[in-house]
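Shown next as structure tokens: one chain only, the form predicted alone.
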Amino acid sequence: MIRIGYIVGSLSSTSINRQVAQGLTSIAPEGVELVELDYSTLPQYSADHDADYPQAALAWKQSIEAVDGVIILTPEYLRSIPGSLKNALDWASRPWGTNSFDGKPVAIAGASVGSIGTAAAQQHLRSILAHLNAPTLGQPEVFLKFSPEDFGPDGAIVGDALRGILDGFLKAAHAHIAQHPGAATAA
């Protein structure tokens, strides 16, 4: 069993990227468990906390370390990632020398109502992950233009085109994560 944590880049209760995450969980193949990595209780990061890390930050770091790899589903805010997601990445990388993303394989996708999906945000995110030494899946790139018609009332994917895109992405993410040391092997 491979455990893949997913991070929804938006804290909004109506996040379209949360809908995409729910769709991914509905098509996860046997041998792959998708679990949400929740960072919603993190305060704003400050180096002042490094000597006495808050429990919410310790739990956040432990949740990342407990999975074989991570999928980040990010929206695009002002051509970049949301501040809350950047804050979560800051917490995960500190205190110095305890970067929870070091060597952790990551795959990125994102949905937006705009026609370019989340292309600019994903480029910024790739730059951050490179600095964190997180091997990041290069292909396929998934920049989704969100369409509510692609999802059923239970969150399952009903659009065939979207199902195909996300199925290919999930298979590539699974292969990427499985090839890195420390990842469990699928049964």
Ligand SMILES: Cc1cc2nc3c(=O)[nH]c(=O)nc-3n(C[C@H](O)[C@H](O)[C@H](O)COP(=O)(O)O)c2cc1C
Given for the second form:
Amino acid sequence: MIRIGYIVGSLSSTSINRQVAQGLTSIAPEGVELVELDYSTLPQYSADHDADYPQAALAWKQSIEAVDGVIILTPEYLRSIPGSLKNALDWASRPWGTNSFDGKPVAIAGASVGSIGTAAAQQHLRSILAHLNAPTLGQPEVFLKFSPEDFGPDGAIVGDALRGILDGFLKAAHAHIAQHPGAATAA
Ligand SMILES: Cc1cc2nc3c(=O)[nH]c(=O)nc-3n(C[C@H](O)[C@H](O)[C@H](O)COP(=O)(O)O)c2cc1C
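Form predicted together with this ligand, following the form predicted alone:
After this comes the whole thing, all chains and molecules, with the earlier chain placed first.
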């Protein structure tokens, strides 16, 4: 069994990236468990916290360390990732010397209402993950232009093209994470 943590890079209650995450969960094959890594209660990061990390941040770091790999589904805000997601990654990287992403295999995807489908945001995210020393899946790149008709009322994927894209992405993410065993720490 491989445990993959997914991060939805949006705090919106109507997030389209959350819909994509739910779509991925619905097609996860036998032997792959997808669990959400929730960062919604984190305060704003400041180095002032390093000497006495808040409980929410310790729990966030532990949740990353407890999974075999991570999928990040990011929206694009102003041609980059949302500040809330960057804040969560900042918390995970500190205190200095305790980077929770160190060696953790990651795969990224994203959905936007815009036609470039988060391509600019994902390039920024790749740069951040390189600095975090998180080996990041190169292909397939998944830049989704969101179409509501791809999802049924219960959130299931009804669009065959989208299903094929997400299925290929999940298979590649699974293989990428399986190639980096030992990145997980004890739950
Ligand atoms: C502050 C802000 C900035 C945005 N900037 C971009 C952008 O640069 N490129 C883009 O394609 N969409 C942009 N959008 C539109 C988002 O693609 C859209 O809000 C999308 O639904 C966000 O994903 P979410 O529903 O998962 O939060 C922006 C939206 C907001 C609120």
